[in-house]
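Take a look at this single chain, the form predicted alone, given in structure tokens.
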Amino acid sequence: MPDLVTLYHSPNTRSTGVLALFEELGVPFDLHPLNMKAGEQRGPAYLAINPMGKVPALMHRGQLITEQVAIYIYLADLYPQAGLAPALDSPLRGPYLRFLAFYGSCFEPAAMDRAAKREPTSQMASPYGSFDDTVATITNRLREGPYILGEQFSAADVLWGLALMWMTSFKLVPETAEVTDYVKRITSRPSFARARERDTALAAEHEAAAA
């Protein structure tokens, strides 16, 4: 069993997906909650760990791992017995890495630009080309479903399921049949229910502490 991983987490943030991923992995971990309502993520104790003051963040074997995509890759590879990442010699390894990287390099930047109502730059200068092409890329992939890798559920689905749930709830991504069916399929898994339950309890504790 690998050394215990510490997850720095705040409820109802991007790190909620990592909480769900740990539930899917079925492994013990050390949960270190940060009360963002009290500003703990910007306090000197946490900034000494992660100078960006962001979650999620992992500490494992004395090393800091940040950035959502890196965390998903790291954890799924660290616990291969869970079967959430294709092996290095699997033909699905390339598509798996592609759609994990696509989320961080294209999809989220496109969605955040849309949320901020920024004027789109030229496709040549944009890191993601166009918003419509970015959304079409993931929608077309989901059409081949039921998961990002077709019949194989993976850590990529934990990332995308929660992300698309938030993006559609804020009306940043069109609620097509492919997207809404996929979100329901992923977020109805027991791992997400358990992560939501923990987040609800943590959020109530943080609200009370900050009052």
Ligand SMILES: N[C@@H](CCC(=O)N[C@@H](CS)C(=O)NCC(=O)O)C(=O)O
The other form holds:
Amino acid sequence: MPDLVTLYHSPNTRSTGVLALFEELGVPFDLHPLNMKAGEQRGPAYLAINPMGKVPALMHRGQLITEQVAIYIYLADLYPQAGLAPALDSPLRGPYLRFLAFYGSCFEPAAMDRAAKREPTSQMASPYGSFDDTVATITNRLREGPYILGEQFSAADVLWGLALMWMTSFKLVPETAEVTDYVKRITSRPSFARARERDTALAAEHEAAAA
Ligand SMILES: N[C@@H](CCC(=O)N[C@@H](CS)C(=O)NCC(=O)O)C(=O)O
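Alright, leaving the form predicted alone aside, put up the form predicted in complex with this ligand.
Now the full complex is given, and it begins with the chain already shown.
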């Protein structure tokens, strides 16, 4: 078993998915909460660790790992016995990496531009083409389901399940049957229930401490 990974986490943020991922992996980790209500993520102590002041972040063997996509890949590979990442020589390794990278380099930027009502550049110049293309790409993939890799549940589903839950609740992504069924399938897993429980308790603590 590798030595403990530290997770820098704030409740009800992108790092909630990493909490659920740890639950899926079933491994111990060191949880380092940051109270965003008190601005701890922008304080000197955390900026000295992660100059971006963002969560999620991992510290492991003296190295900082940031960016959700890198974190999901790193953890699923670090604990291969959980079976959340296809092996390097599996035919599913390509689509697994594709849909993780697609999330970070296409889908999230497209959704953030849409949320901020920013006019996208031309389809040819944009790294994601168009918002509608990104939604169609993931929706078509989910139609094949039940998971991103077909029958095989993976770390990519933890990332996409939570992201699509938020994106549909913010009305950024249309609540089509493919998307809502998928969100329900992923976020009803016990790992998500346990992550939500931890977040609820942490959020209450942070609220009280910042008051
Ligand atoms: N590119 C980062 C984005 C992380 C991010 O934006 N995290 C937000 C929480 S959801 C954050 O830490 N915001 C606090 C701040 O910027 O002060 C990733 O993929 O992990």
